[in-house]
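Consider the single chain below, provided in structure tokens and representing the form predicted alone.
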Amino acid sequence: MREFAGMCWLKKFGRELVLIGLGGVALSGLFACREPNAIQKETRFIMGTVCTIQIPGPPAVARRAMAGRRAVREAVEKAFARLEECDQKFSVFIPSSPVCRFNQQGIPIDDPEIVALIAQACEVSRLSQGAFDITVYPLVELWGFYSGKPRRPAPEEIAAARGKIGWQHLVITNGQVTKKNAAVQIDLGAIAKGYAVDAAMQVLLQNGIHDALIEAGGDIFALGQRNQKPWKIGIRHPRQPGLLDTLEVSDRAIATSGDYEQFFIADGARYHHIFDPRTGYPATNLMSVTVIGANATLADAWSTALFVLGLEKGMKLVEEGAVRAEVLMLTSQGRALSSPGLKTIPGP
């Protein structure tokens, strides 16, 4: 673990960086660079968040590589269709989704794609000793983040909700997910957006697109390059204008979890939507966690898990190899620390 020198750079140059260094567009927890030669860039609202796909390069390149702009357009449409398909499968709000039927009616989940994703989520739960838990749905609902009317529940309400939580209550056998406790409900929001990004990326590859930027609510996959150079991704600072840092990445996923997207203030305290399943309260000690890894699915899940674990326990897992990714953490005191292998773009 190393303390991140970029903090001092940010204080001095952060505002200029947004305008000069990146010319960035704010996309949830991250900033994706504007591409002056982009031949295709489209944004849609899917999975309750903003999703963007950007294909870089002058039109002549696309014409030589894959018969022109129309082929690019078709590939992008197919990628968005895949994102929509993931929304239909994983949503807790769409009545026909297997997840919603599992929650409300106790109907076992037998869709192989969902079963496999739940298995991945349970493995992160095991490695993080319960810091990550997809059965946290009752807590998020209790605190009012689903209704748009957040509140601080009474301690006895939180204790009752905790009785409905526990990834160990999920049973995966014979290609099905069932539950030991009928009150258990799952929420795949902390892993499904990353999975959807990976799925959309695979669609682009299958349709001849090897350079693209896919973003969904703070989860990004930087596929290939941007005009023969790595993609530049800026990490938003949770409290200050501008960026915490910028990264150069190719064929890597980036996911950020922070306390600044959904929160409310009560009696001078900040309460946000990232809960510690073991306490029933929002996790403390960190402002944000960014994970850079080989796929967006696990980057998404681990950004939440590490946020809950906190600096020392989280970095220990990274250094021990349980988390196969690089990490940047910002503490509640404003200290930025990163894993040893993280490479960033130095300040001016």
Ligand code: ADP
Contents of the next structure:
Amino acid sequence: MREFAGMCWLKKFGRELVLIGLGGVALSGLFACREPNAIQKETRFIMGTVCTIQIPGPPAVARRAMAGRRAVREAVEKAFARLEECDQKFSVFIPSSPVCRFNQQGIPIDDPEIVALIAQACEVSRLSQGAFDITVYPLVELWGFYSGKPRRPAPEEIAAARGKIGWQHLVITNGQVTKKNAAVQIDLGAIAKGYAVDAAMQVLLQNGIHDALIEAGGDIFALGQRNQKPWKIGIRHPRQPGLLDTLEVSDRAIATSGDYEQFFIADGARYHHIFDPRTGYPATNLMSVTVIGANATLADAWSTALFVLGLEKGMKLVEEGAVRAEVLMLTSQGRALSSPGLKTIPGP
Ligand code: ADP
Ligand code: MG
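Please move on to the form predicted together with the named molecule, as the form predicted alone is already shown.
Full complex below, order starting with the chain above.
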């Protein structure tokens, strides 16, 4: 782990910079810096958040011998359709989704794609010793983050919700997910957006696009290059205007979890939407965690897991190799620390 000297280089990179680090609805306008040569850049509201696909300008397209604008448009359309498909499968809000039916009626999940994602989530739970747990649904609901009316519940209510939580209650056998405890409900909110980004990225690749930036609510995949240079990604500071860091990446996923995405203040304390399943309260050690890895599914899951684990335990897992990614953490006291392999763009 190393101390990280954050700085704000927004002016330096001007229009080239892509900003991340702000989830949910507030994401709109993140691409404040317009891509002058973009032949296709589109934003849609999917999975309860802002999703953007950007294909860089003509030089890259010519280099990859693309069939032209229409082919790019079709590929982007298919990638958005894939994001929509992920929403239909993983949503806790769409009554017909397999996840909703599992939660409300106890109907086993047998869609191979969902079963595989739940298995991946359980592996992160195991490695993080339960800091990451998709059975947190009763807590997210209790604290009012789904109703849009967040509130601080009474300790007895929190204790009751905690009784329904535990990823070990999920059973994955013969290609099916069932639950040992009927009260258990799952919430893939900390991993599904990353998965959807990976899935959309695969669609672009299958359709001949090798350079693109795909984003869903703060989870990014930077595919290939932007006009023959790595993508430049700015990570927002959770409390101040400007940037915590700037990264140059190619074929890398970047996911950020923070206490500034969905939160409310009560009696001077900040309560947000990432819960420590062991206490039933929002995790308090960090302001934000950014994970840079090979795939967005795991970057998404680990950004949430490390956020709950906090600096010491989280960095230990990273240094032991369990996470297989680079990370940047900002403590609640404002200290920025990164894993040794994290490469940032040199300051001005
Ligand atoms: P965001 O989705 O806002 O980008 P995250 O990826 O960190 O941020 O996911 C937060 C969501 O994950 C919460 O809204 C909730 O649905 C779910 N969640 C909260 N705490 C946990 C946890 N400890 N483990 C797994 N999922 C969680
Ligand atoms: Mg996450």
